[in-house]
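What follows is one chain in structure tokens, specifically the form predicted alone.
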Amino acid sequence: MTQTNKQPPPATPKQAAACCGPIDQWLDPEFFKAFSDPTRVSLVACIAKCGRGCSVGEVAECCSVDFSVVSRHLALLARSGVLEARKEGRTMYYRVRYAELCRSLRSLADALEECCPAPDSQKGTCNGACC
């Protein structure tokens, strides 16, 4: 993506922090917290590869973590928007929110690209602007 930018980039990190842009929206700490634990990453990968909603018990079978810990991890992933939770009777089912997750990751990539669309080959630095 090539960007024509009329504003000069901020001169300092303090000036950049004061500048609002799309990247501020997509760098969500709760979203990244969801992926900050290796067990949660494994659980998401397991459910994603399964391609359907899975019960907590089914998901717990794919890792060496106690059922209650798996349940807490899945609940956090649902609160962060990575998974969708559905209750049937006493059983909770979780599925990956594929479209929303893809949209969030693409939007983050686009926002990063707007900040720094291409490296300056002579200096090895970004030639992006305030995003």
Contents of the next structure:
Number of protein chains: 2
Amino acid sequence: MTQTNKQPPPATPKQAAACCGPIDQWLDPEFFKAFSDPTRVSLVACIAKCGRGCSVGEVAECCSVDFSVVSRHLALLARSGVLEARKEGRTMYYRVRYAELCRSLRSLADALEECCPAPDSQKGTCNGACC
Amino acid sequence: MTQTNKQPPPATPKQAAACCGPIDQWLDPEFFKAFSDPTRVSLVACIAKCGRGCSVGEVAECCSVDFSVVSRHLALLARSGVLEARKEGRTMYYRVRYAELCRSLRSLADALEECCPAPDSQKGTCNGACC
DNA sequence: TGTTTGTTTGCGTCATTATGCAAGTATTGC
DNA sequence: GCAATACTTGCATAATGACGCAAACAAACA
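Taking the form predicted alone as the starting point, write out the structure of the form predicted in complex with the DNA.
The next block holds the full complex; its first chain is the one shown before.
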């Protein structure tokens, strides 16, 4: 498969928020789904800790599931923008997209904070326009 | 249900990483699972934009699924630490745990960066101890 | 060309999850 | 107590997802 990684960071902008920060833009279910499976998470952690590109075979060694399962998980992770795939000969190398991931995570945190009412008060300012 | 929200931030520390930053600690599948469903995401976005506690009924108005489905999703989101539940009379108010969410997201970003090799080089320093 | 190696894909199975409806519980007001 | 309101729970169904096995594919090598 000619892995066409999404060029924009993992959480692809969807539609603009109605009345506050660009929170919808960063709350992409597809992005979070990538991390919602324990096996997938351990694969990402394994590659992340390596700090370099890892082949499918290498990654498969660090967990107990079938080789084909690892292959499928890694492909999914690449599709959702978490990993970057690079083919070299017959070997497929997957690498964590550190910068893009960090940017997405921090952008979401920023967007959340924009929605957040004053740190102590809990009254908020909903005018009914948003929900 | 007496909603006992997890007191620690959403991503509950699990086990320490083998050879680098505390990345496993923040890569909690349960946390990400909360955001992996489109319906749930829209509910969170709705409450987040309001910036205050919203009742189940209010939230249900902003999406097309059954009332009971909303109730269940909100309960799940509270269990996974994304929302905070507060009962007032017969009304249940759900509020986004902004601070805890932001902290979790930023901690994960930090942990990822710790694993990240030098910004430009892609060689990394895997010694085989981690995967 | 045939074989080995590294990875992907098809397919069937099992488990989990999302959903709606109807019935249940809890709290308030009459 | 009784009815209304706000929400939760039980149950059945349909959809989705994870998994392993076997076969297919692609690149390198003999």
